[in-house]
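Coming up is one lone chain in structure tokens, specifically the form predicted on its own.
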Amino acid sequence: MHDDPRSAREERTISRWTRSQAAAIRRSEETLAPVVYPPAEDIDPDLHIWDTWLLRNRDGTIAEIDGYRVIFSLTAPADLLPGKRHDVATIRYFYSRDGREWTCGGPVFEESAEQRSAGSRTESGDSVPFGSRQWAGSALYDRRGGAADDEDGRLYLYYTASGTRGESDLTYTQRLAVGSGGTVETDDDGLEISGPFNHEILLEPDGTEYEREEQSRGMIYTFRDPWFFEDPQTGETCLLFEANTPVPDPELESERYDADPEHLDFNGSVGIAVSPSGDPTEWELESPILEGVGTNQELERPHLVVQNGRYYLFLSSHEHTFAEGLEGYDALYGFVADSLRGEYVPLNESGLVLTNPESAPFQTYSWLAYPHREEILVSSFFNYYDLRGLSLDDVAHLPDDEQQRRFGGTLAPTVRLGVDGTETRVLGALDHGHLPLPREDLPTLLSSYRGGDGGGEY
């Protein structure tokens, strides 16, 4: 490690997501989702569900638990209007033997009366979450021996710890942390995750590589996403997660930047620490791996697929991020790279890999990337529908009865991608909420779909 952060970010290039690559970003036929038409049933009619991760190996691959796999999902009561639901989002879990019905097993972190009035811990030494709330993360089963099915693992639930505990008025302090332990039990019943876990705040933004919130101009600053990733390449320990890089002076740093002083106030990166150990609860921060000063403020959620000896790192964004005189899109974005630390380049030369269609332009959102044979597969959830050519903002003035109709809160369909190096191509579709594993065999009825705003059928 470097005692100076600034020096050790001289000395390595970090890869951007410039200005003139964004401003290609354009729809087309290889990067349009079909249009999504509400399921016939919701995953759980009671919930909200939306940021949606799976339980995964060390390696990378989904685990399966005696024949189960699981999802983990941020929920909220579905009597809450959509627009509320970050400021009480709570971490489900899910459990399915076919990748295709799913069924609700409660709250992964559950709490006593006296927990969730407490702080960090209780008198009697029981951890619990940090954050009044929890946002998105990612969930490892790190099994003992590291080779049979049926071994005991040890589960470590990454989240991002939104806001303090206790808090009156909602704040967004963002950190990343970690509830380890807890079992999970199977019968011909299902699958039961409990605890107890211990929770941990793993990292803070330091304030020169990563913004702090203090540090940020008018716009929310995030140190959010906590993705875990073990390099198939050098077996090195990673933690991905969104941030934001400080830019102190943007007179000074525009010309770096190849752009306007006023556009950096727009400055997402992807962060990563590294685990010298392969301890997945100890952290040391390094410069970050992609940035898109100057482009957009938020990389949501970043991820990595490793396929054919490439590096695939896949984030959503929104289009109300994208720095004034760039047109972007709801999507979801690629960059490929030979390495973890790149050089990424973006993927279709703009890095657009999917998007929904003009006709609805947020009907999904937080897309999620996962290798299945030669191909990738995109999970996310069902956003608005049915807009008419109303924006967000104009959803919020709508009655509620009608806010909630024009929510989709559930699963969406998985979306088949074609991948042939720095190309990506819509093939496909699956079912609403169908994560299959790499073994199993895609419906071929469902291989033609073809792109076009306002059609297809998946």
Contents of the next structure:
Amino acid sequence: MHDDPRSAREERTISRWTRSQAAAIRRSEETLAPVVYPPAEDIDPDLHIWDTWLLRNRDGTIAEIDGYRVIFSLTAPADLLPGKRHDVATIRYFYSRDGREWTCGGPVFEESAEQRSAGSRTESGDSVPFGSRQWAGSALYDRRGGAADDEDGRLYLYYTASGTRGESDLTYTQRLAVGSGGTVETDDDGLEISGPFNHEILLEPDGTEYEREEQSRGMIYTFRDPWFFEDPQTGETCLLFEANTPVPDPELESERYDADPEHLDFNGSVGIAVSPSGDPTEWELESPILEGVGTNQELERPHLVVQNGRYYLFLSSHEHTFAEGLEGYDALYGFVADSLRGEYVPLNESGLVLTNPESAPFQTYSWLAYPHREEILVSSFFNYYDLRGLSLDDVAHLPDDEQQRRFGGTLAPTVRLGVDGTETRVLGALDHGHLPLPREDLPTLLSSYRGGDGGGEY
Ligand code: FRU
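Switching conditions: you have the form predicted on its own, so give me the form predicted together with ligand FRU.
So here's everything in the complex, that chain up top.
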């Protein structure tokens, strides 16, 4: 009798990012971002700012509340060494009337000092977030039902609960969580989000479709970055997330994945859960929609853009998370399908959509794509620059002030992408942190635009 619980998976469509596809990754004019220089002004000089997402309506459009749009970012105090920021990540919100000037509204989940240090009340309260720190997520402003008066929507702030509240030594357990409720108030001076939020753990890995931490043989374990998505074709309510596929017996599965057994420790996937009732807090895990088993360990912050009836699945990944024998970059990768569950094919054949110039390979990371009329706009954060050949590992050995000097820690210029079926190309860039709405015009493109080292105009 065959009792491999995974054999049933073969019946289902799980698209794959194969080694042979990824072997074609090369920088090209179409995929190259312009060199990024420090902005004249940081959004908030007191903060390191990295992964960022927009407050969106159920249909995925950007929410506008009394003329304000809102972003959420992982943040840490700017005097902290940038490499330590993940350990204290705090989600703050910023609002803007024009998509250019952002004002920090503070942490979304306010906690008193007492609550923060209350190890004994670990995870018991429902008004404090789960995890010892909160990592990336997404934000839904739901105007459907549930609102006290018909005007106001309800906030669902999805996040990754990393570690366990109150722990003295940091752990890397990851669970998908939400804080829902809260209020948004606006006046001429700004916008304020306030609690209390009701915090719930939504999903944990099942060990079969999604690897648990103790099953992991890979370098960096993942079960994170929940992304709310409603399918415009079917109305289905979904949550995408970053995960890993368990590979209990690499020898046995090597043929299935067309990779050597040792490559299978790199087992990134894009997971999906559905909410049959449409309730944004009730989720059921399904098989992943994409796997990079044998190819890459981290398929980060997966999200979808539907353009011309096609499903564009985007994710971020690193140079160092590709399996041996493959060379990739810190870059935005993408896949396209005719329906939500695929089959997905890599954009531009290899999956590479947007990467940093060779001379500044780590200048930006953690990309977020969203539609703007016929184009796709891509936001990211300004990461390490002026490294002059140093790797990310080398950076950690630099003197503290040099680590600080070379870390951007603010939003990067927004990049414009043209999309044509299975192909994309960089068209140009906007200012640092400029996030326009579809009704706002973009500057006229310079016909002389050339991506890459020094040639970019933006
Ligand atoms: C990407 C990422 C996310 C995670 C966050 C933690 O930049 O690795 O997957 O939520 O950083 O800081």
